[in-house]
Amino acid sequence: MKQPLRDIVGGFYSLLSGMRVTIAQFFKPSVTVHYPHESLQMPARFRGHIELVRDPATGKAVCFACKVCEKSCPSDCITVEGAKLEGAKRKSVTQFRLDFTKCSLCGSCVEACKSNAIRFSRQYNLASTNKDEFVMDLFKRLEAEGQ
């Protein structure tokens, strides 16, 4: 007779411990963001996806295709493809493609580039369900926001 009466107040003192951490939880201020309509500040340390970098002077990508990004990446999401153009005095970018679904956000290729050429980007709202959207051509990115 002792043992079920000893579940039974074991039980209710349990009952009474887990009631006593929801009330307690039910009363603090609410940490949750309503997504739509409010949205977090992004840390300065934020790494999004990567980016070119326009030069200021010309308007044009700093990229000059050497491929020191697409070497040191680990993860072989990066293909470069250059071309000399007409009066210019080194190479210029003509593709930039960056498959997403591979890269890590490790840096490597932000940390390889003497140039600058490179950085990571402030977008951290990226969601579609086909794959191929995330198969960027920054290159061509650059061009339009240029436009």
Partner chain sequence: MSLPEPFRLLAYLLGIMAFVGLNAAYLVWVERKGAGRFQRRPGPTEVGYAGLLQPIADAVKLLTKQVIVPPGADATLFRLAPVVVLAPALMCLAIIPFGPHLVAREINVGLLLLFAFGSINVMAIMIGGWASRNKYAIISAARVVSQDVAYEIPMLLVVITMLMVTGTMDLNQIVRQQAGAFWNWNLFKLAANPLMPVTFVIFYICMLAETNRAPFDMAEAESELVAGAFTEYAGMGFGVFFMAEYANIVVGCAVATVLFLGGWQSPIGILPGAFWFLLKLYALVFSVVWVRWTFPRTQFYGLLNLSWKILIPIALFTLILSSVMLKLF
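Predicted, not measured: the structure shown is a model, and the values here were computed from it. Residue numbers count along the first chain shown, from 1. What changes on going to the form predicted together with its partner chain:
- Rigid-part assignment between the two forms: Leu138 and Asp76 are grouped in the same part by superposition fit.
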Contents of the next structure:
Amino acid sequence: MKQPLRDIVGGFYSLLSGMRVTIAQFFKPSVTVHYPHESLQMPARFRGHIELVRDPATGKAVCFACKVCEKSCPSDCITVEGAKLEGAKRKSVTQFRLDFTKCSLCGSCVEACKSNAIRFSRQYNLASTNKDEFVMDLFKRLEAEGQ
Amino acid sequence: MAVAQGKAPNETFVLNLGPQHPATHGVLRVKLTMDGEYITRAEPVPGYIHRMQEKMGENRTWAQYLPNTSRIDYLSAMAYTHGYVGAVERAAGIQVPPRAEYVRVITSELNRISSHLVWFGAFLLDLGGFTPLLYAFDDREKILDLLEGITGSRLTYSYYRFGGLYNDVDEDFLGGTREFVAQMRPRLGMYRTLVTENIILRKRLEGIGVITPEQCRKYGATGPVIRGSGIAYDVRKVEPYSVYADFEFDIPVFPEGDSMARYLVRMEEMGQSLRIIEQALAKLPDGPVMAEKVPRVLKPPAGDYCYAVEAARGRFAVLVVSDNKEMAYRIKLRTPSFSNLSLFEEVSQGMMLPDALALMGSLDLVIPDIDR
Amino acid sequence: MSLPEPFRLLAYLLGIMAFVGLNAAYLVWVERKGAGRFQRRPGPTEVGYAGLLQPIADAVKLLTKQVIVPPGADATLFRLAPVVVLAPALMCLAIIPFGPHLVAREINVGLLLLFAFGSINVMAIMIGGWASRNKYAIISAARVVSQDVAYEIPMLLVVITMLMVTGTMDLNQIVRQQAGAFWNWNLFKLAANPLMPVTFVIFYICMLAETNRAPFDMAEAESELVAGAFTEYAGMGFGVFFMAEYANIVVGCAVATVLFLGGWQSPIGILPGAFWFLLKLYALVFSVVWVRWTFPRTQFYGLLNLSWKILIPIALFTLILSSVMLKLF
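The form predicted together with its partner chain, contrasted with the form predicted on its own above:
Zooming out: every chain and molecule, the one shown earlier first.
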């Protein structure tokens, strides 16, 4: 007779102490970020989709279309085309196509690039109703940004 | 409890649990033959998100396969990458600098805590308690922020490289981790009051879904499942890899074998992981985080190499077969969730539906880990 | 109140329907906000100030949706269930005294009527689950029936105890007996029965179980049975079940207030009775929300064990105790 009664009282007490925990949380401030109104700062090493780096000296892309990134990509989502401009010592990039629908943001391309010509962007609001928007030409983007 | 064995088919009915069902945490389908609320047969039907992870290893270079490893079990990506990287390092004979090994241990253990926190929340959700999930995610968020700061990603880290790490940890991470360890201990106490000692939870888990040690051995169950059945099997202790031999920690073992035992194992493990992290932070040596002379194009000598790690769900082993080429000849992944799911059919027989779902929750299944 | 009788009744009828509608809508808001606070998040914020228009937006959304009757379902019963689930709650509110004179119909067997109507709710969920022609719904319906039958017994035992203590079935009379400071409430009438607080706890637990609230939400059990008996309901069919849940909570809390917490009696003698009644009512409703967002769901047989092995013996014990006390003193 004693043991079941103790179980009942003990069980009831455990319920009350659980409720004490939640009511304590009730009066604490909320911990969430109210996304559309406020958003977080992405950390410095954030791995977004890649973008081409501009050479501060020339204002052109650093990339010279060596295609190492193309080879290193596990998902074949990078296509690089380059051409030798007249008077230039080496090739420069003319097309840098990133098929973001296949990209898994692994960062192999950035690691493979020896001349630091690509980097991660901080963009994370990547949503669209049109699939074609995710096949992006990073070279054109760079050019457009320059203007 | 009467178990309807061998009843005529018109006295039982088939309940199709999944592939879209709140309790299966993903796209696992379980075909249940029910007699009222009692399960006479539960047949798991995996394969809905089979992605040919093993086959992919055969047509990618060694380095290109690396990001895949964090997508097998997305909740403990660090440990999985560790397994693959370890196997390839063993194959190519690469020595990893000590600082890298220590950081690997710290990040793996942080990842284990975050994985257990997800399990904790999701398990309570299976049992109908919603609030602990959000408390657990609050804590997990801190871990994810820390790991995002150093790896750049919140879930699929691919932080380890053959011979070391992607990049070194910074002071922010080390300080943040110390702070997190200090914060986490009282939180574990709070979970004990709110959840572990709760009479409703104890009534639901104690003595329910008992897995015997024999069944564990029969199906190759590992991780918290086998430790909840009284067998002290933990890869970190029985075949220490990385620098785990340097740390003092206990392997929580509960002999009861019921859902409560598995629950307690994981809750204890979080505390033990905090202990390991504390020690690793104190002992963290200086030095490089990348081995010298790692060839750009890896061609490990021909042979079979195996490397096992203790992931959050149990023993994860990678067997790589190299034929001295740029790509692996074969990659075999031994994933814990698959073995742990295998015993579900036998153990769930004669159980009631909610109990069986609690059992499934206590196995901590990650469906991509089963299907690979 | 000097309105002629039919108009007075009509006014009360409209008032009660508005009360139930508003309560259902705004208790959803309270629940979501409360859940948010318990879980350290803000809850709905976008529609209106602090999300206050959210229930209206939800209602509009539910109303615009098609009411789907699944093929093979018993269409008549399927449509009938939401009606049957809401009507008893409305009936019960007609006899609850919100204030000394604020009651639609004073009936001298009010308590009896309350529990007679209160148990119809079970049948509605059973009909809904049965007519849906869905395995999850049928499992849930079977559970609900055995659960509610099991909890009807301790609840009625408690009510009989109260009946012996108060000696009347007239709700207003019961409230009048509890006049004065709070120690005159039935909850603290330890002279009549030293186990009165225990009786209240039993009543509270039974009320949670009767209204299918967490931790006894076997009817819904969303992680096991998808949405239980309501799985196949879409649009306003589901909406009415949802409303009925909150209406039943309000009824349950109102009865608890009347029986144990002194109804509209003010403990300090200021402010009108209706204010105190609503204050006590919503304090209880808040505690229901609080319980829901704290505990996991009970196992089905655990729930029956709780009823048959713990609540019924204790309720019987308190019943005998209070009859002994009544005889002795």
